[in-house]
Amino acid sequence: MHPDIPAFTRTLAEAAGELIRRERLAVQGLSTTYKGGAELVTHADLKADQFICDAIRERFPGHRILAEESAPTMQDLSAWQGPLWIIDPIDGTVNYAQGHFQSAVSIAYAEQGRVLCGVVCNPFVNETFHAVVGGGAWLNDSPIKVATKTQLRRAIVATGFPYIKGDMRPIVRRLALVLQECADIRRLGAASLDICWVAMGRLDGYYENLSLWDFAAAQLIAREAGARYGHFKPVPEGVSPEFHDQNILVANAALFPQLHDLLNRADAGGDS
């Protein structure tokens, strides 16, 4: 990894944050439009997909993109061993069409199939975190650590909800499972702001499908923050389980395990 790119990607994390913070403040407001008839996009994802993109070919122009908004597709993604950025310039965007705080600009960047580096920043609130591999995980400028909760109906556990809504039953399975046998659930909005949650200890566990643009940098804050990241279902065979998007478990080494199971009970619990 060129020695630059820490620095670079938290500094170019926090300018798009500033960006889209003053975005939802300009007088004419942000204009909305839909993808795929249900997912939110507003005006200012795109204006902070092509900032970042433009700053990173600016400055590593032979590295490759996978952004939400500008470059969302890349065949070969488990294969790929070069330079990639992993961007999500708005995580969180209903909250942030909503005026609520919890949003965050993502960024990760990995070689030879590996996040190195992670940045989540949260403007509305004043925090970044950040990691390298092997270098522990931030909240600013100051080291975070994973939760030492053991038992499970002491845990408050996070999940999401997909926009698209097909068969829900197996997603309800889980919840009402989760929420009999852990202290509460968190639905908050914002992937990599509830795996960064979970990395510094405001959250015990948090599992769900998401986009890899969604947790490529929050999972490494996660692990270096002494969290354990996986998958609850087996990861398909030829795809990397670091970029793996389905079936997504983060919890700390005690609760894995537990977690894991009650996930995979509520699976066998139901019908299909």
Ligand code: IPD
Second form
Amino acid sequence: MHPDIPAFTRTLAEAAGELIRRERLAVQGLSTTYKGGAELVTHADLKADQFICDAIRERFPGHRILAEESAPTMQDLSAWQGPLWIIDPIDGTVNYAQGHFQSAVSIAYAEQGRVLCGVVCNPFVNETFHAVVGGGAWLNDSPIKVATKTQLRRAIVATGFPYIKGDMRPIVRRLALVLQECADIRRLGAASLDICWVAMGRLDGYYENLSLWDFAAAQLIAREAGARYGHFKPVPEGVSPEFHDQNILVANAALFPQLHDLLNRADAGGDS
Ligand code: IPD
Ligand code: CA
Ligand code: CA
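Can you swap the form predicted on its own for the form predicted together with D-MYO-inositol-1-phosphate (IPD)?
In what comes next, the whole complex appears, and the chain from above leads the way.
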């Protein structure tokens, strides 16, 4: 990894964070539309996406970019071994448009299919989570660690739900069992922050189906904070576990297997 990348990524995520914060203050009513009829996108998502991609192209021409709004195609990605940037310009767009504070800019940098650097910046509360592989995880300038709870019945577990409503039965079954067996649940609305909150102990566990840009940066932050990051179903053959976006599970080493079993128990109890 080029030695400038960690500082460049943090500066860029914080500048994009400032852009989306200012944009929400400045604009009388954000301009919004719905991708695919169901997924909210604001003009600030597009503006931040372009700002981040332009800065990367200028500083590192030739690097590949996967960006939710301007370059979302995953084609050939598993075969790509070169430098790759993975960008969610606003994670938590619904919160953003509703005036909530739980939204973030997420930027990850990968080489040979492995994320080496990740930054998740929530500009509304001045919190930047960041990690470089092997260097620990940080919230602003302080190191962070995953929580030490060991009992499911004391655990606060977050999850999220898809915008496109397909078969909701498996989701509802998992939710019912988590609600039954854990202390409580949260649906905070920004997956990158959910995972960072597990990394720093504000949450004890998290599971969901996502897209790569939602979790690429945060999963590194979680692992560097000592969390166990993985999946509660087998990862299909030929798919990099680091890039697999379904059945994601994050918790500390004690709670991970318990949540893994619980979620599988929920699935075994239903007809799909
Ligand atoms: C969404 C958020 C949400 C999660 C959705 C994501 P977006 O990202 O992370 O928490 O439940 O699956 O799509 O659309 O706000 O970038
Ligand atoms: Ca997202
Ligand atoms: Ca987004």
